[in-house]
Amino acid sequence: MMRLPRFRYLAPTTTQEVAEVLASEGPDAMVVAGGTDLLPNMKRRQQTPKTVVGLKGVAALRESQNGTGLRLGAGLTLTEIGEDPRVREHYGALHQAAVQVASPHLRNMATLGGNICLDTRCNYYDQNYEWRKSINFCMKKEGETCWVAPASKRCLAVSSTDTAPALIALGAKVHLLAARESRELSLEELYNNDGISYLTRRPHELLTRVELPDATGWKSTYWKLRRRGSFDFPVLGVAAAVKFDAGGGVADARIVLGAVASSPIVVSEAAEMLVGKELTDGVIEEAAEKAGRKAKPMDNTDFVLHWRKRVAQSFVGYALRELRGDDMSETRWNTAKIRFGD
């Protein structure tokens, strides 16, 4: 049985109190909301904070507000996000991403902020302490070598968040609070393509909320590949958002790939070529091919990496066809039951 290491637990009730604790404790403190990622990591000794700061009593983190867009507190559970009619109607990609995370029990606990800040994953890292010790650990924790690519100078652990690609495609921003300052940045700017330093959020900063812009004219979707139709982390995520003009052409577009690198990958070239065109079969095929070139998965998650790269192109095509108005329900059902490629 894996047990939690010893730690001190604090339960502040305001965001400012949390920020002050993080400022005083420094890197030795970590926040916990649902605990679906941090607590298993602590049992495996991947993360060993001396102080754990509980966020369940911070009511401000569970607030949501309408405006020109939508403000979502980082403490809202993924179940609450998935059941929010405003999210379902106007921000389809986020709705689909939220309802596909893990299982109902975990979505009832897991939070939006937790999924955004989800630790990167790797077959060599997501093992118990004794297993990792037997291979002399890895670069991400206590070792010096990235066992995925031993010559690599950086960790290649994979970003496995579902909501981040969707939120980036939707043009979301996040608010980070510190004891004496706060800042806002686009969600894309929150990530580094590095398996260890995968967030630009500083240890003393608290992610408090997500700001979604006005979605008028936009349609969005999210497609996820995993071995089982539920529970599993993504081995590929595709988020796409398209704004249509009055004539049915594409006025603006965003395409984001998840789970193929240490951060979500924004595929600007594929999105830009859609602008000013209608989503014909030929245009969709060309955009999907361009997007597929940016997918460079490594052999540190499920399925054969070369097959995953080919599927990335297919999934971008599925997403764009769905945004065009095609009925993709049968394709969605079939992809949820994938058992091949390995």
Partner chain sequence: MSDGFNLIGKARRRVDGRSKVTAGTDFADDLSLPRMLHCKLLRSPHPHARVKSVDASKAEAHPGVHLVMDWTDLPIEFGILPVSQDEQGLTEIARFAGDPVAAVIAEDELTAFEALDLIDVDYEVLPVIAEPTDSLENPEPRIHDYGEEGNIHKRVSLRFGDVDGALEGADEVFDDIFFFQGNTHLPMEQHASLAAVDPQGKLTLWSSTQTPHYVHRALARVMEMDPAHIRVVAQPNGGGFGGKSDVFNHEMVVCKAARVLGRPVKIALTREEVFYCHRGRHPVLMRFRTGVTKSGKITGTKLQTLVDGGAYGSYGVASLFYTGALQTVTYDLPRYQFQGCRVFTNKAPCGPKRGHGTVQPRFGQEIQLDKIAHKLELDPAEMRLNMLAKPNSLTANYLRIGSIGLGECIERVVKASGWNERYRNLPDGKGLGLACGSYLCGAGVAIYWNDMPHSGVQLQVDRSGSVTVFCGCTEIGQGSDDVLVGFVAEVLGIEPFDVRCVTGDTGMTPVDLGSYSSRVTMMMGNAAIQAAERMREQIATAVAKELEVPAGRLVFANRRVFDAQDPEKGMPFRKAVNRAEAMLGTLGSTGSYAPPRTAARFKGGGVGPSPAYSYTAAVVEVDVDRTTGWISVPKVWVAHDIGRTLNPVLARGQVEGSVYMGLGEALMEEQVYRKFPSKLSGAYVHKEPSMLEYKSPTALDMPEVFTELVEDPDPNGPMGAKEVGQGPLLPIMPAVANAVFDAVGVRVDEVPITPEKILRALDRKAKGEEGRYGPESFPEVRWPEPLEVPPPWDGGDGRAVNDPDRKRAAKLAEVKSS
Contents of the next structure:
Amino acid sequence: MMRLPRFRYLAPTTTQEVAEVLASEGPDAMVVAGGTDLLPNMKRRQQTPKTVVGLKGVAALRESQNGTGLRLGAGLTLTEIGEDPRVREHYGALHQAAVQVASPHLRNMATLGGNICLDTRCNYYDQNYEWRKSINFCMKKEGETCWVAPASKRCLAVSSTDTAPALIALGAKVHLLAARESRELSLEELYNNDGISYLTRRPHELLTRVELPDATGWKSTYWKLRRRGSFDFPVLGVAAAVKFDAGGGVADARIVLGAVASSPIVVSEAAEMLVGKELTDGVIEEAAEKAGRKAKPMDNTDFVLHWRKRVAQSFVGYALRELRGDDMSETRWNTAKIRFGD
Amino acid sequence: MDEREKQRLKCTVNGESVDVLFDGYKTLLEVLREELDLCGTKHGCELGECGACAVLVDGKPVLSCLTLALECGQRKIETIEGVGDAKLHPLQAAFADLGGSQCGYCTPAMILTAKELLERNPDPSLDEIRESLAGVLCRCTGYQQIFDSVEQAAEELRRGEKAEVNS
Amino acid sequence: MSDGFNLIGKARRRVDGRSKVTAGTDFADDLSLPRMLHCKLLRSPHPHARVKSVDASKAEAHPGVHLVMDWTDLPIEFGILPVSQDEQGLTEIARFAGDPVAAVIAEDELTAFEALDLIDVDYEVLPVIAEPTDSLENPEPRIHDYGEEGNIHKRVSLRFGDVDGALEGADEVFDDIFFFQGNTHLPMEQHASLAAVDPQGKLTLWSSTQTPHYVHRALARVMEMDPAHIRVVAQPNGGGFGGKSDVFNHEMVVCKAARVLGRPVKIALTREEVFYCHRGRHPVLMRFRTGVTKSGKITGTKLQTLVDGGAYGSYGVASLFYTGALQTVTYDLPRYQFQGCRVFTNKAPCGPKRGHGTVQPRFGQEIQLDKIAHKLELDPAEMRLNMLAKPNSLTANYLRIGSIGLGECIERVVKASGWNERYRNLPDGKGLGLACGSYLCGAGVAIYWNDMPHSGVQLQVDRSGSVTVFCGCTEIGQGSDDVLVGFVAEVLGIEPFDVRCVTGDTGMTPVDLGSYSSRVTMMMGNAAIQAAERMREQIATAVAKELEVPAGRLVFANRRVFDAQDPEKGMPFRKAVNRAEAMLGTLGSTGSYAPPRTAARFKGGGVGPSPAYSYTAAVVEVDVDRTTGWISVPKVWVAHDIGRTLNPVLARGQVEGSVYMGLGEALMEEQVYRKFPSKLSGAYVHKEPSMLEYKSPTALDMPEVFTELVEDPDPNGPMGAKEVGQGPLLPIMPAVANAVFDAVGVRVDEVPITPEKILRALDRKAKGEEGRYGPESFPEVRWPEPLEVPPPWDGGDGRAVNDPDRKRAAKLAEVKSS
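The form predicted in complex with the partner chain, contrasted with the form predicted on its own above:
Up next: the whole complex, starting with the chain shown before.
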């Protein structure tokens, strides 16, 4: 049986206490909420924090609140996000992303904050200690080389969060709490396109909540590509949000790709060209092509990378056609084994 | 806490209070199997990739291999040992009768997961059954007889409920 | 069909059903003993290296560590086949990344794990033989110092009749190359073993094994112990599929450690380690050349296979022969040639997985038939129906076919799937594919030569009326205990609940060779019936005397023994047993089974013969997206010729489980390796040794399956029964490939059939090239001169006419007699 390494465990009960612990422990401490990302990594010795700070007892992280938009505590589970009627009604992309993460059991455990901060993934890195030792480790942990592209100066591990592309498309902000100075930033700004320092969150900061703006007039969707109907991380995620004007034309749009780089990729050119147009087949095709060009998958996940690059365009097309009102349920079922909209 | 010092867990397992000492690195899976001798909870990967170790914590199906025992204080835990008594639970009977269990290794996780589903949704559609069981892999059955078993148990439970209401 | 039977054919709860749903089944890792210690293995990071020295001093000094061992503690080699004794408990030469070189035994598993990193191993790193082409091209360095030559483990060349003439005389000759990627069993239970020296000083091993008898033999050899002082208990397996049918190094290690330390020692493998145990499906490259007449009759087939064995022999010689054995049992094949070559590579060893060795060539054969039907403008179902092998016949390679229900299987799936209306008529992107298969009901020859039974059953009946049945057979989830108890209860007219069952324990039960080659129902079943009939005879003798009725008129049913002509006249089973015990003394009986002698008399003819063959036909429906190549399978129809159904619940489960595993192999499962740039690293590792990245279909990925059981009782089968555990897997992969062709008009001639490959084939077709994805060539192999075995219709007698060994023997005999 795989075993966790030994560690010291702390269980603060308020966000302020967490912030203080993180400030005093430094980078040797890591927080654990659902445990579905950190604990496998610890068992494989990818992450070996001396101190583990449990967040399960911090009630404040589980609060949600209506305002002009919606405030979601980082400690809400993905099941709770998926079942929240406000999310389902106004923030379709987040609902669809949340219910497609991993498996039902993992969604009962995993939290929104955890999915946003999910460690980047790579099939040279997500291996146990002995395996990594036999390849002389990799740049992300204990080694020198990025085996995905040995000439690369940076780590090419993949951003594999489903909820982040959806949240970015929805214009979400996140709140980072620290013992001294807290800050709020757009979710897009939380990420770096670097497999190692993929977050701009500093080790002493705690992601406490997500703020979603008012979504009146917006429609959004999330399309996930993966091999199986359950368990798998995305090998491609497409989140799209469109605000329609009274005439049925596009007033505003956002398209975000997931799992094609070390951070979610906002494809503004594709989104911007939609503005002022109707979503005709031709317009959708052009936007999908523009967006697809931004997908730069590497050979470190499931499926062949050329194919993943090529289907990015198709998936952007699916998303936009669905937002236009096409019935995409059969394509959705065939590719993702999920049905929405009943 | 010191990392080598034994930790103490007080919680409820299958309706009984438990007070046990364990090594802090152990997950709920390890404490159930190794400290409490409840070996009905299985394991197939210990990384959250197969679902064989599913148990109910406060009524929700979760993976015991990724649950720190340190975080189980005061929680209500249900394992396969707590399902049914001298008489089998309708899910157990259906799995045994209809081929829902072949080698039996994923069975505890399947039954506990299905039990929570039927408590939440007494009359699930086939798609809902598929969706809820998609977090537990089975390599023997091809799942069909598992779906059949859940459907039969659901019917049995609904009949039982009705009988109770009528009596 | 339950004509005249008490139980047979009726759906009922399996005898171990209750224990499986209540945590009542103890798998090997569920066992623990007082003072038990825990073992972890240090595995080689190098794909090929010699262990020069092992410095364990730091590990031994680690608090909680009791023992560290290396190959010098377990030098004696073992292996499942007598011809390939090539493994060590801990190896001196690491032959793949993951080969165990040292072991730590400690007070808990975490401590043992921590100590692994404290062992210093000095390796002499050797060049890597990565792929079969490397094995063929590089005789040095040799992975093993045995085998045919260089890194070629074994070559075979067999010719049954004038196949060249048959191809020349054909109207069309089809020449196709296929590749079947390797994949693994992935049982949900990870292997575990617990060893202990009992209070009398004898050794016991409890293990997740499908073959306790073979483990027993290997242990005696490696431990240098009298086998009478070793007991191997096969705990119920949490799935096997062939993956637990070998003898494993971790089993040797815990036994040795338990003997050294005098304390129980357990090992429980991680999932990654299970991938290194492997023994799964061999990657096979194959070339089929088949001649056909315009009407779609086969004139002859030449088959070549290149089999990637991985690092060890395992069952490989048998696997190799199996790639050429069963082409003849489904369709009339008058002339046949088979050439096969198994090579060693520095990967985890391959071995037997469900359908052992016959799955890969079946994939090629059934796709080639689809290509033939397409070219000749014939219906693939009808074409097959017109060339079925005949029941009660001998094939070109001397396999004796008994019953064959394949025709009815094809007709059933054709009807159920609406084949005649829907095939070639579905909208673009949707398609149907048909394929067939056949499998053994037990290997006709044991793994080591002996003239003893393959299965033994012993019955004890006591005065409480309780019946206990003892048999070495192994419950791996398939329901062997249920089959055993079912037959005994049927013959004695009692309920399964009245029978106790002790199985898989070499210290308590008569030998059964194990749960492999779909032999259990056939062999254990026949032995169980014989034992039960002998018991019934004893009881009948006593009851006949008491009732003054001829013994032959007594019926055993409903827990009673009574006169067929006057059912009121009789007695309860328990009383009958008491009468018998009073008359005959303590009651016991035995039964045993050995398969019929094979008709093949040529070298290599020992692989393929079986008491009976099961047959399956399947139709698969697919949905393919032309822009992405995405493939999904909404429906599968499958009909299996089972001879006779014993318990329809279990039979259906085996069929559906086979379809499931077949779809995994068809669409996503593959065991692949990753080679690192040699300038930067010599690493050659399993690419994805995890449950997450080795893709096994989930509950959401499984299509609807419509199962039909065809019952054509076989004279050799117990009450007519044939196997059902493996055969139904065979047609699934080729049926998917054939359905893809119907859907979008391209061929994927290899598994897994992924969206990438479909899209590549579609691209090629769009460019005006051949719409195909698959291997392009078959490498040069120096084949030996074929053994010439004339088929029965050419006057052959099952012997090779040019066997040099036989010629020598004949000459010797001549000299002697003169």
